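Okay, so here's just one chain, in structure tokens, the form predicted alone.
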Amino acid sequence: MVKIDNLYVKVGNFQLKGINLRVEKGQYCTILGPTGSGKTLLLESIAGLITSEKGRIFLNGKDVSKAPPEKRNIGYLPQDYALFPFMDVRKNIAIGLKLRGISEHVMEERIGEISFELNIGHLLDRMPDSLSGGEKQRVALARALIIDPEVLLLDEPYSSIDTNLKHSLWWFIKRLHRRIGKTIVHITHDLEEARILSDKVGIIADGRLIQEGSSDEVFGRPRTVKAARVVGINNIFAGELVAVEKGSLLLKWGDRRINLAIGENDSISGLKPGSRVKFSIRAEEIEIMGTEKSGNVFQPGKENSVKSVVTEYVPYGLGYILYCNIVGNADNDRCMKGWNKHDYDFEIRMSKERFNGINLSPDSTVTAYFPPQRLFLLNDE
């Protein structure tokens, strides 16, 4: 278990500010954030490589805030793997045990066990410069795990590996985590990586932890504009609150009325009719109800339906992204362009099958439907 309590760390002009985080024993926690947000600094602070100004770090209930790295029983896998070029793989793996004074007999036994576990026994006599990226990654992982750490820290371990190998290594580390049950804190900027591997996700921006929770919660309902941006959501809007009804908000959005179902974590205290409200929806959750060819383009008065023009579409994975502009009253706040910096109002993502089924072409007019239960509130942070 890792518990961080009100942590402040300053390096140069940058500072981690008031970080509070709890990762349960055996949990896989991924930390997301833009470049320069403080992800690596947080990991180095947990490892004891950076001294904090204020706050405390606990590992399995023990305060290690002032303990040196070697006393924290942490396995650390840095981004560049940091293998010693003048040592063969066997000696690289064993370095942590050697520093702890472990006997040669026990050391060889442990090297054999971890090499079998990670399928690197055939690499033991090779030098690091003869290894592939994936082989280096597994050797560095073996070095981190051989000391039987309480916590494993991973600093963007797959960032320099090609896509096919990266996917293979994701599944390798996921299966390994299930077998060994270690607590893992892993920083990355790769959204797919975080979604696949994580039990828990934290988001850092400007040195602050702005959201944490289950992977489904953080990716599905980010709470702030910054958090939405980090998890890849581009549909960010602003409207005016008309009324608070049982379990929902009624919003004026351009010339449309939008009904938004209130989530259990949504804070609506202080909201009153006339308040400006920011809200969002994932691009996968917007539905197309009709097109020009279907004869069911626009349904006047129907809440949450928006007449739109598909200005462009592009392949994305096994599906498509549709870029749409709203037809109607040009309310400057209908789409938060100050955050988006896009020349479209919203985007829709759909499968290839669905795309082919509605037979779209550029400049098609469609009815886009925003399901109330899929919309969520955002605050300004």
Second form
Amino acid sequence: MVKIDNLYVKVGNFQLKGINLRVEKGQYCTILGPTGSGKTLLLESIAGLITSEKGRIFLNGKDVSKAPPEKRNIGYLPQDYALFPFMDVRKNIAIGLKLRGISEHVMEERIGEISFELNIGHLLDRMPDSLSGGEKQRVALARALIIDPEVLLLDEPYSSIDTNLKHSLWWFIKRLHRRIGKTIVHITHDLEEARILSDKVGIIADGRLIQEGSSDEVFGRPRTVKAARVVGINNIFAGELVAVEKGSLLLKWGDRRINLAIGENDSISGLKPGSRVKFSIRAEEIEIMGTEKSGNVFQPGKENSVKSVVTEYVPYGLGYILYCNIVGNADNDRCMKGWNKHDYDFEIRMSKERFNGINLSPDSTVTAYFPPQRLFLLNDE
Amino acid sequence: MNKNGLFGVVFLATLLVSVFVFLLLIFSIFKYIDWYHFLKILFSKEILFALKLSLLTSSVASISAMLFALPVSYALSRFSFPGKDIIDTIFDVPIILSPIAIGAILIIFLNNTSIGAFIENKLLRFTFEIPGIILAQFIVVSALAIRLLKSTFDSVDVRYEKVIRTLGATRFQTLLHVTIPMAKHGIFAAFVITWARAMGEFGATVTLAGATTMKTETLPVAIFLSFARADVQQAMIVILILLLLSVMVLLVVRRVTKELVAW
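Now show the form predicted in complex with the partner chain, given that the preceding structure was the form predicted alone.
After this comes the whole thing, all chains and molecules, with the earlier chain placed first.
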């Protein structure tokens, strides 16, 4: 278990500010954040490689805040694994035991066990530069795991690895995690990686941990504008509260009204008619009711429906992304101008089947439907 | 001829002219060498003395400089502290300052200050003595050793040090098990270059230790003394010895740094 209480760390002009995080025993936690957000600093603070100014770090209940890295019993995998290039695989794996003064006999036994577990027995006499990316990961894991660490820290281990190989490595670490049950803290800026691997996700931006929760919760309902951006949501809108109704908010959005169903995570305290609010919706959750061409399902007057022009669409995986502008929005009054930093008003993601079904062409006019229960509020912080 | 062709010709021609000038200078000494008396002069008492003295002083000076430069350059490479840039610049001064000026500063320090006088009178005499040669060489080459070793330590990725710390190594064990093994080629190359520079040191040496035949006569001093008494033959043979040593050093360094790159 990793518990961080009110951690402050300063390096140069950058600071981690009041980090609180709890990762349960055996949990796989990913800290997601853009470059320069402080995620490596957080990981190195847990490892003891950087001294904190204030706050406490507990590993399995033991306060290690003042302990040097060699006393914390941490498994650490840096970017590109950093296997010692002047040692063969056997020596790389054994170094942690050697430093602990473990006898040759026991060392050989432990190397045998871990090599079997990670299927690297045939690599023991090889030098690191002759290993493939996947083999390097397994050797680096063996080196980290042989000391039976309290927690495994992964510092963007897949950032410079080919996409094809990444999936194979993700599968391996996921499967290994399930088998050995170690607590893992993994930092990355890769959304897909965080989504695939994590039980828990923390979002870090500008030195603050701005949200933590289950992967579904964080990716599905980010609480702040920054968190939404970090998890790749581009639909960030600004509006004005008209009225709080039972279970929903009526918002003025440009020259139209839109209903937002209040979710359990939406904080509405302090909001009153006239308050400026920011809200969002995932691109997958906007529906297209129909196109002007098809006629029969084109319903511009329906609640939460917005007449829009599909300015461009691009394939994405096996589906499509549609970039849309709301009809009637002046260029200087784009709903989200200044919020989502794009020249289009919102984006929709849909499957290929759905895309083919609505028969779009560039500049098609469509009715986009924003389901009230899929819209959620964003805090400024 | 197209523009690229002309571009290439201009640069390659400059390169060829430079090589020609260097080879011309090197081979010009062969014209003056009397091969008949070569071995006799080479094994003369004076030249053997100068060779032995140069080997001794440059070895002591360069080993001392390396022992001093290792912790200094490691600290400059790995630690952050106030005034680091200023200290870093101070260590560059002996590299760019004229060696004669360094020798003069040492003479003034040892003879005109109370600490210097105490050292000279109570501990060890440097002025016009062999320890003076070692001190002059040490001051000149230690700055070079610091510069070379700092670049070597800078080139060792700190990620390796971080990994071994988490595996249970103290700072000292990290230095021993990771930093030095990863820097060993660079450390060796730095030592060879430092030693060669000490072998060739003249300005500071002659100012502090003087140029006394068979007393403070290193190889560069021998060249100076030979020319002073118009013994061009002897000067040329000493130059040849220094030239051969330089070529050997460069070959060794090139080989070692190639291995370093292949790593």
